[in-house]
Amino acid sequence: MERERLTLRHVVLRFGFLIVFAAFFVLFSVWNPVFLNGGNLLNIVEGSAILMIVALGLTLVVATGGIDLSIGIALDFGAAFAVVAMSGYGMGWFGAACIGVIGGSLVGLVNALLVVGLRITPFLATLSTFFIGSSVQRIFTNGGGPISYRRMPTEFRNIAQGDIFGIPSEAVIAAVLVVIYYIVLERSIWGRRIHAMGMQRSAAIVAGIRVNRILVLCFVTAAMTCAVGGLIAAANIRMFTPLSGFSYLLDAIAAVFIGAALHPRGRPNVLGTVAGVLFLGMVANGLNLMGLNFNTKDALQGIILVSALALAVAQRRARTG
């Protein structure tokens, strides 16, 4: 009997998150058959695209052993620079998109300057960038008013509202970035160096890894990636809404750390982040279909998220213990 209990415990701790994922999938499917509709499942993927992109950028920074609390600012700057370039300066859609990505990368450069140049810890450095970036947005928009551009070129709107072979373009963009991040972070020398930094930076330095150079590249790359999410957000609603990027920060952190806890070595990884994002997207969609009121839905979503994180951490401890 004791052997059976231990075996059951072993199964739960090893496959717990997968079991929870499947359980909620079945629950939402039984509660509302619309959940299993192909269109709804595609909506989950499409609705998770921006969060997926932001979480990928965060995964890169967390893999170095740091954190980036300013990813939402990079998303906002990507949207703002692109919209202003088109509405204020008459720039074409492609040039505006490039300006948006460059604008977002400025956030990464500031973070790199603070962390590498001034040796401020990533938490405090990126928190400072968050406050500065938030203030800049409020000042530029006279208190936080949106910048609308209803005559946005069709090509730019198609970044969010178009499709490629019937698949929403934003989902395609997110999938392409997932593949790129997986190859770079999980299957390249650069990725191995990043993970070495995250596991033990002092040993990485002794091994001759140029830690500072990699940190700069990671912060800038993460900010540029989040700026792409900003382009999608702006194209979707044809405007820039100040501070809208903050809404993705906590979910992105949750997705990254769920993914890290699922990894055998407890390190951030692309596939784990993808699993975390899809889980959050599924829960949000399923709770909406259940017709719960706003406050109840948020409370349940928080409880489910905390439980998933706790289970994922328990799985990691069981594997390493």
Partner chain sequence: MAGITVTQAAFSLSDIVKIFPGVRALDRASLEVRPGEVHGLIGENGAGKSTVIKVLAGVCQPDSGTIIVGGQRIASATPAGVHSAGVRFIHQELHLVPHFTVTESVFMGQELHGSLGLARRKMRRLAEAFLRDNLGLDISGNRLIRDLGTAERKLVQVARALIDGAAKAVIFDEPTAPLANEEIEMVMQAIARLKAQGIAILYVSHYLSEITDICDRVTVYRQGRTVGVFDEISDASAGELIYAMIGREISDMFPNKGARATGEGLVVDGLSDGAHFDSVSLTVGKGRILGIAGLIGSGREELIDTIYGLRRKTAGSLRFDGETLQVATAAQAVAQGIVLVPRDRRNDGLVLPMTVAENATLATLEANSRAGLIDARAVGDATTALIDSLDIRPPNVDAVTRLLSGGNQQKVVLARWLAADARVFLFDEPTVGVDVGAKAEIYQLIEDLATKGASVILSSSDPVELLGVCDQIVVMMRGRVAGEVAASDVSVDNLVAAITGAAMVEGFANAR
Contents of the next structure:
Amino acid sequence: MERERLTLRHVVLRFGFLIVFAAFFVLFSVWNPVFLNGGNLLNIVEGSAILMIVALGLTLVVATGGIDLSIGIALDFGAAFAVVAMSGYGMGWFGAACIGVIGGSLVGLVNALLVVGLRITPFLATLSTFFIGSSVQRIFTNGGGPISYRRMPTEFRNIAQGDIFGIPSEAVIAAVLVVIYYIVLERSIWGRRIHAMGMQRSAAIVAGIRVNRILVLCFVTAAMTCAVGGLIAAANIRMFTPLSGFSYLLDAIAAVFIGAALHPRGRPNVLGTVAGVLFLGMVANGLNLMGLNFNTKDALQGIILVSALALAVAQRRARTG
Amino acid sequence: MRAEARLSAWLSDLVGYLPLAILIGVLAYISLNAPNFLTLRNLELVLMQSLPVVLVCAGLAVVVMAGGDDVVSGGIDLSIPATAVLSAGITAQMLTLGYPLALCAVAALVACLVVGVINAALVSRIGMTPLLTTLAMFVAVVGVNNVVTASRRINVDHPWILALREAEIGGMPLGIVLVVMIVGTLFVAAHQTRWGLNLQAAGGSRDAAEISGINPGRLVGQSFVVAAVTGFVCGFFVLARGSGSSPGVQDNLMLEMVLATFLGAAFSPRRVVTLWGAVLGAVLVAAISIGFKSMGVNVFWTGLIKGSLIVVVVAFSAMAQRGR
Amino acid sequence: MAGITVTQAAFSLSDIVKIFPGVRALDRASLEVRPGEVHGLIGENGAGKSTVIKVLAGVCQPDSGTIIVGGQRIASATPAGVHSAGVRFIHQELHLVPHFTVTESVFMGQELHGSLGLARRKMRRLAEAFLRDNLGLDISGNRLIRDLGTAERKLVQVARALIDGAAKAVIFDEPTAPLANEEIEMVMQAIARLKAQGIAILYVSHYLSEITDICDRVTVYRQGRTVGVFDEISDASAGELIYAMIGREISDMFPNKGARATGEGLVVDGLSDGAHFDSVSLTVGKGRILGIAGLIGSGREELIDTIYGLRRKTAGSLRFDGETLQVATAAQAVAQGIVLVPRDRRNDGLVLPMTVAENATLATLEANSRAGLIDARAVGDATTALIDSLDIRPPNVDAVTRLLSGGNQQKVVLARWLAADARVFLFDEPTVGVDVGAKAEIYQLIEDLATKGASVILSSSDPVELLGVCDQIVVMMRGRVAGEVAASDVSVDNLVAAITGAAMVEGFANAR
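Alright, leaving the form predicted on its own aside, put up the form predicted in complex with the partner chain.
Starting with the chain above, the whole complex follows.
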């Protein structure tokens, strides 16, 4: 490999993900011209908003070197607390939204307690939180029935269904969070510290970085972010559906790791996560427009997910040699 | 200072047995409150109930042995439950279409091997982390299975499959005998053969294995294929337990598999995932589920109890490790 | 080469050239090792030692040159071919599985089979016999690797390479680097036994005292070339060897001690951690360099870690200029101007996947930021200045630290703390795995720190280094301070005797 050779394999490995992204884009556009329609592209962005928000939270935890399997629970809690605050306690939309975010943060606090306080590995700790959180929802809803609130204030519904200058508000919220996350994780001193501890924890400790404090903050922030996703989900359907957050987990993990694989040095990063989310959103939307049966679409999506991850990883390896 | 060191080593040994002690305590509590729990009939029920989880746990243990026990960077195979469900789905669908059982089994085996080989290739050749690979494969395989079964429940009443649940050999249920034989074979392969030692070497220290002329990549790949085969077998037990294939079994199976395997690691004195530890973990988890059910505890609480169990057991095991 | 026939050498490499992109790693380098001799190979980092070993191992193909193993010329060496020719490598890293037994480790990858699966009993018998008879280690084959000492592990590693009995030549790459002094002796004796069996041994090491002790002949590399082959080696050769290696005298290694500031500085009062050391008291005045000597297990490492807040103290206190310091975490230590250059550079010193700039400014992010956002230009400028003043190579702020040599990695760690403007510097084995040239630069930096008024603690297993760099030396033994002496009042021999507990030498004042 000492001389650069421009073989097909080389090209595919080097630009693989970009090529795949473009190939799918062209395929979907040719198959159904509606795909290229401005309104549909906006649909993709809007439809990816919740996944984007959840994936951002996960990016933060993965950057610390951990993993969070309970992000779906934080999303559920966010929705549940907000809906119950409005329906059960008659709170205003803003108060309810705040209560939702605080409710979500409880999940992060439990994770932080388990990981920092009891020194359980993040995988097992957040898996426990997932079990416990799912069970709490079943107990609370008597087996998982949704809590509906038809008379939800318009302002709250606007979190998902409103628009700002014609752009759907959930897309605006996601975009704002992307910007904030980008600045914090990739441009700020805290981001640098998070990355340092994620890559080599013992060296970060010796360098004087307060790793435990960072871990607590990251778990809680991630959970709060996911709770915002929960607010949008609740506002969209005017109800809280228990255990609905789980469906975002695998996609979020995929998006974060596609993103990390796209980074030249394999770091989880915000822009990579955005690319990953948009890719998954585009594939889901495009397959829908192809008019496939639900099961076929699901299977294809899974297969594309595996291939995309494999390509992204292979591409990073080819680049770093 | 020596005496102090010995005392603290002894203490940490003691703490090391706490996870097991806690579980046994929970079981004792259950048997006090549910008098039927400790009957032979019920214990048999526990074992029967745990069989699918035991099988996938055994497969996962082999993968962890070969890949190392770091959950994120080491060996893990989350796709085994999906493979099991695929095996069940293909068999059930083909049986309803009227194919002979042997042909169904061959088709299911081939499909499962394909899953195992893809896992192996992605991890060993392309260098993807096993956690990510197998999680993605889980999604893809479940998707394929939904196409195969059209996301419907398919009833199976083939006598050979039901025999896994109902037949007995010399007074012992056939299913239990078969699973004991399979786990026993895996145990011998992992601990009494050159292949097994090399597998453990690869997981224990990849560099050390490489230096010794062992090819860790190949062994890791083989471990995924072995895991896929356990998934294949598990599929038939899933069919037998549920009298057919139904969608959604995989999620619970996956969670129970991870729970049982890592609980098992907390029992082992070296805190590593072992075959017998994983199997014991699977049986204990089943015992606790059934036990609380027979105590009349609401099913909604089982997740809470299981989650807290991981926390308690793993926290104690982390404490014991810190004591060292 | 003249006068030596090919059959005499166990293996030889001549006129090897190996060019990596931009670097001539080997430039007509040669090496010849005979059966029954211990042959030393020395040179600074980057001199080509590791490349020549890789060429011999068949891991890396030379651009030109001749390789002869066992009298056979080898056109292109492959790892398998070299192995079957009886050449074995003892790598610097142990490469053992902690939860394997001694037997399993010795036979890893070459397990013996009986008719009924593994021949465990036979393997155990063979492993125990081999360790006892050939390496002088009497140990049960059932013990776990993680319960062994480092020297014992090293011998297990050697046994694994030699158990098949086909070894004709053994390459030891820095075998003693992780060992304590009394453990080194075990390895040395094992090597002597191998030599007596007529096995050819190539001994690669940074420790000149070992080279002069054990080697019959020595080859010296500099910048990819053979600059000398010494046939007569005695203790007096060290100076000559260093001169050959770096082209200057040994006395130039250590800086001249300059004028020192005054002030109470750091006072460690009655510090204990409840397990490894007990009521240790030290005083390091401003502008003073205090050495800490002691064997592995003397509590030296744990003491340093506790001062830095990495371990929990059970008693005692720290003061600086009379003011009590609260140090329960490393972050608190850094905040109060105490910094550590750790012994395990690759795990604790640097975030290896990060760049030089990211590592060098990790502790000074606030100073290089505005409103919490990193000022990329300030980081670049600060790093460039540090690279210049420390002569870090390559002089590239964006170089990934994983790819730097040991000496340059250590300089990046130092750079980070220089930028942090600390008042107490803790150095724990700062020159392990660092080549002679970079060592001299690090010594000068330590001296400069003291001249500028910092309190410096240097914990080291190298008595020469302690005497050359420190003002005062404290000797620790079994968790207590055994004595303290001014560096100028003690000889290397006396210091070694005090460290090993062989003698309580005159000039040492008992601490209490």
